[in-house]
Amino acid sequence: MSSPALIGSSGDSLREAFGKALSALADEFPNLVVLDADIAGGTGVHHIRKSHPGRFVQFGIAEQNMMAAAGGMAAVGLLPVVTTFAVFCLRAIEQARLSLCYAKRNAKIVASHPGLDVGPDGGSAQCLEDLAAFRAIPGMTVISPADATETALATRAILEFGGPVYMRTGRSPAPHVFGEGHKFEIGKGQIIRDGSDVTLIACGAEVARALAAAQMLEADGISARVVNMATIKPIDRELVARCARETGAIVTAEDHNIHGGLGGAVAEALAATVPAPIEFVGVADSFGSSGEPEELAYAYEIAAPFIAAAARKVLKRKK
């Protein structure tokens, strides 16, 4: 178990935390190059454009070309980091599949503006399918950190990791979940609040909401464990199985379609290890709409009260 989590005031957005971390790490990784599709201000990489302009490559609005070029750069020993909005990554799925994963290239994709966090830009810009799409590509590691602290740690981790990675960041200021002593390891989930009745497994923006839900449940005498599952692929099957054994009921929470993302990965792990009743909190197979992120979290039922309601529901199925 990691050090206890906290829910503090909002700090940096995940995209800004990523951009600052990337700039700070550039000298440590001399082969690092950053690829941009004309939205550096929206992804956080404006920091490295300013600090290391020679490592910043502008592709314009040409995501497929950018993704394919990353494979070529990796082939000659560079460490390319492809940056754009999550929804625009969907344009370049084929290139990510062939130029990065099929070719086994050491390149990273870091996508901002995922899920309902996009807010006022509306349903056409709210990417609710990316975790599922990239999780299905052989050889792709998929990560969704919870706050700015974890994003900075994950940025270092993916640069040190050998192989293709897809990592989400985020548009909006994010609540502080972790303190300075937080540790991040690719492929490992963490129990950040213990409990014995039900386990809430969350990623990204939903981790803070799962912690809030656990507090709501505590007021009703329900002891909820909260797991930060920042790595969706490879999922931490050992931890999922342990939580199923020890609490007997699971709720997953993600800012993503309920199909194919964190919930699907956890369900697969449960089926292969310790089956247990599970409820899925996510967007119920629909497109989003325009609104502020927190308003949308309530409209699409991924806010803390809906996580708590899912926990009460799954407890009724617990034997």
Contents of the next structure:
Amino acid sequence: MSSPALIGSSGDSLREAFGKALSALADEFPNLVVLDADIAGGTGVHHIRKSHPGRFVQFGIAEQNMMAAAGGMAAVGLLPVVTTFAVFCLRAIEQARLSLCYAKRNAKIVASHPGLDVGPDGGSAQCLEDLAAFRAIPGMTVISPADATETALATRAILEFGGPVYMRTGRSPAPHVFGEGHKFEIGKGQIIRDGSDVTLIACGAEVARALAAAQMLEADGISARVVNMATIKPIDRELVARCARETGAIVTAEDHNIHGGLGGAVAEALAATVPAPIEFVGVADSFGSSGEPEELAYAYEIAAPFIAAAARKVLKRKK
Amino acid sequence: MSSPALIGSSGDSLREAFGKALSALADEFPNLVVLDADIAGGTGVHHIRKSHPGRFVQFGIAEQNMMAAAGGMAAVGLLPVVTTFAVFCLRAIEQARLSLCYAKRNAKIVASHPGLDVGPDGGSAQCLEDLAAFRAIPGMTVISPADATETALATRAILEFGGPVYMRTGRSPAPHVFGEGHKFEIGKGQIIRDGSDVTLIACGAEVARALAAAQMLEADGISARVVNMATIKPIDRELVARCARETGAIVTAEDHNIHGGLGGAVAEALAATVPAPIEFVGVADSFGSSGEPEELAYAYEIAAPFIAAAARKVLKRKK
Amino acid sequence: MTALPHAIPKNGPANDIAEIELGVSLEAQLAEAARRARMHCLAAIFHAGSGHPGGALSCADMLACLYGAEMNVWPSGADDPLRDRFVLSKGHAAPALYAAAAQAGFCDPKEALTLRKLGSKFQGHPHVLDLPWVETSTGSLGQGFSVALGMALGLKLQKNDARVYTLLGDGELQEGEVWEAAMAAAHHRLDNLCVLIDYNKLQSDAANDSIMKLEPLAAKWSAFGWAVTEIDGHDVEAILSAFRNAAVTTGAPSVIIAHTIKGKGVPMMENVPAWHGSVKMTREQTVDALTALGASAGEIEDLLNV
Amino acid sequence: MTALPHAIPKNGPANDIAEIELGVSLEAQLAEAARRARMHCLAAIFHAGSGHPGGALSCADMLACLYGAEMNVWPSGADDPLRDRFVLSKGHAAPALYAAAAQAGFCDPKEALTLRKLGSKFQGHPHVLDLPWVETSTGSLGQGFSVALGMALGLKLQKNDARVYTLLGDGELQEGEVWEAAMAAAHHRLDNLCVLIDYNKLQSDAANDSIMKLEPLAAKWSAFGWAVTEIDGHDVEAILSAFRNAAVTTGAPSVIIAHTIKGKGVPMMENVPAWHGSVKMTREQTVDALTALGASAGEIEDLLNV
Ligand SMILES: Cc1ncc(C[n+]2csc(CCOP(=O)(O)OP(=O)(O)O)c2C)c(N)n1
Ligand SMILES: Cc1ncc(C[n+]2csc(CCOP(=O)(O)OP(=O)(O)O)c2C)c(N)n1
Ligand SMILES: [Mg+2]
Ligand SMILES: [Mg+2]
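Having looked at the form predicted alone, could you now put up the form predicted in complex with a further copy of the same chain?
Below: every chain and molecule of the assembly, starting with the one above.
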């Protein structure tokens, strides 16, 4: 009798990194409890279920109840981490709003399966709205780390942070961006490659693609700075303004609708500080579809060459 | 035996204007059906329940089911209008996403009780996130009319429009902004007062306040243009760009979180066309509280004087 | 105002023990507390200029029993991990909660008359950040129950014996989240969780029966794995006895389906959907209502001229 | 492939009448259609490199009965207002829907093997904009039921006699939206609505019993006002007879609780939660599975080498 190969359950996906980090941190955070809605294998929390079964609470396929119940668990002194796919977090956003944010609970939401990175499950499962929607909730912190290393660091950071957080992980194996010495701080972006002509500001899966785009641009003699903006809210205004001042042109890149997410946050920050031309790389207000994540990145124009093309375009608009 | 005075159920609130318009349009749109979640007196749809009882469908206090069921009703050829308070629309946003937008249904969502305009019910009921959240859904059109006249026109427009729409009305009696000859077109903003130093772009309850702010500014010798931006998505990019070119400084004003709503849409549009300094008037990422809407507008700094102050501030940043 | 029964802390600090009027039965004291709470919440809604009187009046007796006898809570113990928890899931009945809590010494009754005013701690819907003894913020139907369930589950995980109570409206039971929470509470065998249903047969617009039928209601809860008791929700003795049943039920959560009258105690409001809210009460209506509740001229003066 | 029974339109245009093999009972034909559909959907999942086989196999018999006998649908009538509607609420069983529809002539079986590929109309979850005979897009559990309810309500409002069918997973019943829809369908007396529950006792991770207990399931639906039939969901005769019951039930919606086996027909998959998905099937596993389903070497060749 043969067993099936579970997809993404091993390898370098961000969800795996998150799941392993959570399990590794459980002893250090004795009040940590992890909430699952029958999707533990998908979100990475099967690791902590195995290592710390007493910390794992099953809610069944009922995301709204899980989300609001996290508020109650936080109220009695636990540190709840709500886990499901991004699109099912959206299903419970009003619960996150009232029972977590309005009540100022120290609870975390960690969403796997964001954006086109979801792949073959198709458009119904590919959440392109979460960064915008969760960013709009007063008091919500929104994070989207770039690789497994950063995800592990961000997992610790959100557990140490005192307040509601929404964090994206990712489904697909993801290239490594950061080495051993990488530091993560909530609210701080980082220049991970310097450049002077244009700044590429990216989060999540788009960070690796922005780095690849910068290389393509270098071949054309264009010096592109790359910023890893893992915290979408609060956005690192100072850094964004500095990049606008120093490079005069910005490209944002995210595995998300072009409306309201990282691009929106950067546009708001610049309009309030140093107005500058921006080209927005993201899914252009359409739903995704089935396909492999890399194919989809091309089909929906968020792959590296599109970031490079956006950079060339924004350079023409630069004063 | 005396009866209670129902609040806002008469007078010039946008919800009343919507409810009456719907009832007046019912004969012209024979497939129109109105969906309610036990809140008809609050959303204005008690009018059509009375005038056209056969068009009124009760779903009880179950917004998720109502939202997705609208998709099914549209699928069999009806023209469903889903009605509830804005914050309860948020509760059903994933249903709006999948069963209305992804399936491209010709269904409308009309939300009363947006923002601080909700008043004494307090922060739990005051939705400051809806414009941002619904704007993020691919294919969703987002509208927030300014007064009763425009609400009536917009009601007709959304019924004629072929696709999913999210429209805000309002709870409180609202000042009249527009006269008889007013025209409303989805996707088009309008200059409702001309000016050359700065443009105040507003939607919903903030339009009247922006006009008042323009008068305050005039007293200071500042010439402020006022734009009624009733369609938040798709944003009228040409008009926004033209205002930036012609006045060089922008203030956005909305009864919504400063993140991701009208301000976000304008910031994105300008960054993509004519980068310009913007000051954002809106609730500064906090929840509201109980109080009368006018009091709250002062407490949370979205009243006319704050729009005027933002204009003065942005003028200092103007090049 | 004369002294009223306060919460009787079971584990609270000794100096906190409330006064109990001698020679008056606990039941009579609770009924009196409920009557006074009804008066208080109508006065508050009058002053506020808006509010939901009907559903506040229907649950006053249950709240009086919770705060006056059943729950292990006491004013100085709002942070005590051993306290029992109460969540008003039907958050629009906030004035009833404030009034019951005021009767039990948790807040100043005069201050609670600032209901719904700018800057007041007494928000239109209960808010945990404003009042320490409010256990969570509610207002969106269905959510309070889930939060209460999270508390009950969390307490069990921590081996804390405190009990969790939550009050739901009947219309509220139409929210799917309620059945998610009901299923989860039974699955996790949360016998420290007790749900009260204010079964006043009316919701915002009309009768449950015309909006969205709930019957057979007891059968629904049984099928979801709950221990069910049905009572008259205005009978203090029945309420206390249902609590005793719930306390000895093990392995399953308990639900008390309390048959009530919306607007209870005020004839012009009883069973009239229009008094659900959000209504504005005139001074004349308020005086009539207070009089119907047995208020003296002096009490009316006290409540209305603040 | 040999000819298979197609949909038998009740109101469809005359030239659309499907071939019926003479001398073979309808039941036998449907069972054979289900067997072939099982083969098809495993092949599709193999080619896709991911998918949910377990829950596709458990509902194949019901889908064969719907498309092969019960529903008044026919390939050229995807726009006909009088057609019956089917909504696959458990959208992750898309390959089973595509396979059943292919058997019934709604789409090209070869094309359906492009499942989950970029540019394919055969999305990972059914999408109404890609395939005209898919009635709505699903994938988020609970929603399809609500959409089906909206259709049934809308058809009633329009005095259209078409019927609406929807298939739900057992784990899906944990979604509160399901109980909202259940309550609403009973309230509106939607006797044109028939729910099928693929009661395979497993969900994504493990048994319902360990994730979130559903029993007593029939009692839940009865208490929510539904006419309940329980059957063996792999017994074609029982399925057809349950449909006949539903058709004559008036004043209430019908639910068919179909006891099934997740992974049915493929021994290595039967009752094994790990085969829920999203899994990658090796060629060897696929060949074994097809063989277990009675595929000949030629058929395997046909299905796997496209
Ligand atoms: C999710 C949600 N939908 C709608 C409302 C608006 N609303 C407030 S009270 C109410 C009626 C509640 O009826 P019921 O639960 O029976 O309360 P009671 O009769 O006890 O006042 C409604 C629809 C709400 N608060 N929350
Ligand atoms: C709202 C929602 N939450 C979670 C999921 C992820 N998911 C897909 S299938 C599945 C398990 C479904 O179990 P069941 O309904 O029993 O289906 P079956 O056994 O028939 O495959 C889950 C949790 C989803 N699709 N939708
Ligand atoms: Mg009620
Ligand atoms: Mg199952």
